[in-house]
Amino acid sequence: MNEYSGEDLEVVFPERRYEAIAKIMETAVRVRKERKWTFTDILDHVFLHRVLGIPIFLALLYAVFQFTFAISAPFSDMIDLSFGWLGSLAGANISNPMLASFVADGVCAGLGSVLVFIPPIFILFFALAILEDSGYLARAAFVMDRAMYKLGLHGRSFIPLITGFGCNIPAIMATRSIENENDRIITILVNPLMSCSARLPVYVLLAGVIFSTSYVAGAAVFSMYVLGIALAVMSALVFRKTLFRGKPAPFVLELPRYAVPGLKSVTLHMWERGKWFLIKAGTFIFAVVIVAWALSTFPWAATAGGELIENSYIAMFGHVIEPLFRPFGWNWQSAVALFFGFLAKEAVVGTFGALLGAEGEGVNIALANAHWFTPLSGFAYMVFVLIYFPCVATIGVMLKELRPRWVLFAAMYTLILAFVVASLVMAIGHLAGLA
């Protein structure tokens, strides 16, 4: 072992193995003519380029989100019309006012405002499955490894972080493939900063309300994902320099061949990832929405069936926590939505729906007419939703993977970071003359 002194054996062994394979190939295979570039070689020359690799990855990611919103819009409209019709039907035909409010304002308004985002979530998973099955995501991990290594993240962290775009729960579980304990803990701590699909409904709702064109709204949503990536790598760098000193372990990756994604395979991947949203929407989120409706409607006599929401229990709670968020220009309703978002990020939209008494994409219109957000305060709200507290389910998984003190640390640093970054957004916006 003396000849390898000072070298990392995890790197040396694969190098020596492939050198031996190359020597065997030289003696066993006779090359009759000069090797020609294959289609894979040509694509890798572009996708794995030292300079162009990362810009290409970001461009493809941007194209994925633009594709998602363009394709999903008609399907979201169909769901919106369906829940709007059901809500109107319930309100007109149920004689008991409390039951009518429960069905129309609770079930149809709250749950419908969440289910309307099924199309963009499933289409996003469909697009990511295409990139994965084509062999490109493995190349993206290879391209990002050099930058991630310099920023304190392990190259193998890339796949869990990308998985976090879908859901942070399987992403955190995927860190089990990282052998080094420090690398694994860092990856888990920064994973909640990757914008999961549960946050997408909040972005789409607010971006549609505060920005006049779909192009600008799409760019605003895309910026949340870029910001999440940037905050994750910066946080990882800070953790590596302070809490987990040392260098990440080397990253060895065998690249698969490029392939044409099969429709069946891509559809199965989309369903396996997207079905969890349906399960959450039909169980946990439904329960949260009903609680939000009940708190905004009772006491029944004081609120006149939800019409005088300022007299409700939820308004009492909202006014208690409102001072924390008033510097951002957010009212008590927005503060309450953030509280329920701690239980499930999708519940932010459901809470808006319950508070506004609107369903589906009617929440957009009601929220726009309520004038709760300016473009600046609305964008800061999107930033806050991106960063603050992991949801309850994510914290539960983190408790299985980490010591409780690290889970508490993750909850606290994300909350503090959310206030800091949202404050910076507001300060920069005011300096730029934005309202």
Contents of the next structure:
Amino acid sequence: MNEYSGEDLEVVFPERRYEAIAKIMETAVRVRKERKWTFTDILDHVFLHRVLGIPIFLALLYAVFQFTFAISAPFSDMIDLSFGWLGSLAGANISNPMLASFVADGVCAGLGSVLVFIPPIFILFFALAILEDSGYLARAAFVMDRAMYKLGLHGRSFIPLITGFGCNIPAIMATRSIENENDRIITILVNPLMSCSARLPVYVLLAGVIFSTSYVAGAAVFSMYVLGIALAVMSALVFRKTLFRGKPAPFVLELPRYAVPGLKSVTLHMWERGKWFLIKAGTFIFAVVIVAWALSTFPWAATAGGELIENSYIAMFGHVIEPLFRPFGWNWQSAVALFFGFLAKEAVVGTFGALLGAEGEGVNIALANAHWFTPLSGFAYMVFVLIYFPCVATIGVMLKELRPRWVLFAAMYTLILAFVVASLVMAIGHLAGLA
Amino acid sequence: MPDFDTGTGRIMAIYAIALGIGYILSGVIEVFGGAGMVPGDIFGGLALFVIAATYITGVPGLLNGEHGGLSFLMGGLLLSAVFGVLYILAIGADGLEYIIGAAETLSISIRPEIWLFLVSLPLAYQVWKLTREVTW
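Coords for the form predicted together with its partner chain, given the form predicted on its own:
Let's see the whole complex now, leading with the same chain.
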């Protein structure tokens, strides 16, 4: 039918529908005076502006991440203090040294180092819910459409990509709304590059350690999100030009009216999206940090009850994979943390906690004192965590949505891209004298 | 025919220009490493340029008493409020850190985003008076 009519029916049908509605309105509705200018008209005039629309969107996104970073700190500290108190209580009152180490260093330290990230994750979802409920997020999709179309992405890809800031799993499932198969596959393939909230704890930890001021640390975290978007659109462009030739299907979107977001609705949205982190932290991540504790504590005698981690199983494994990462200046502990990060990105922080014998915010101090990272190598590590491998759960959802060869392709290209971009960061840093 | 009184529009245009200049100057200082009360913050500085551009883009429309000019003014005021409130909350968070003992000293950073937001409030009141009848 497209060929016969010479027009794109996805555009023509809605246009004809609205024309019919307008004709009916003319005859059926009596308008007493000239149509009044509404808040939706006023705000759309500026937020959908051809030039200012995208910069305003980026400025608001920056405000969201500054809000997340600045406001969550005292709440994270409270959780940290609680787990620190629990850990020391367990260490002092359990007589069996192995059990005491399990409770204090495994359960309290491991879980505590992950749970301190509940505040930033929930606050991020709170801010995104405000943008969504106010009607702005749909406008953001609209202003980004022109740029996305030029870069080979469908306008409808924007919502799954933004959802990817929360978690790549619902984001990949949300691509089902994209009818064109090629557009859908491209959106899924680039989605893991959108920095999910599981990666946020790693950025917050490392940025806090390698940068002295919170504003610079906040900017470093924000730059990860910008880099993720940039890499996603560049990858989409490459895929469109090579693997999936052709143009994306046109995008038709009905914009809702602006509204003042209600506290109850925003809180409910925040809870719906954030609760998965609590579930994941209590199950999968908990299991991973316990495995990390066991591997860093055994053989019990050789490690003197976890005191000499160099003699542990995890150190043996770390030394095997360390040469791969040595050019970046990362030690075996950092390499091991990346390995566990493949299971769940938050586990990178939990693994650092287990390896440093620290918990909660104490991981920051221990990592800073360990001097494992320079600002440059730490930033390259953040970049690597952003790009390499989707986590196991994301791989599982991708297998449901795509053929296995595309999932394998996604895993391989993200890994290669991570090495390439992290190497570029190191090279540029060295050239700029930042090493 | 203008949508609102051009005399009021002229006053708001002058106010918008003053705010725009304030945001540009603060943005330049933030981008180039900070000075005095203004911290170094590249992305924060760029955000201030966006706010300045929003205010200044609306000036011709305001001078002609057009709704379009009012749109940019409201957009700028909204962005001013977002960043102003954000950094006021950040001061509160720093205070809370000090109270729970997580921070040794109480550092209060009155960033330009805060005082420029406070300076913009009389203009916000004027805009509110003009748009009281407007519906969503």
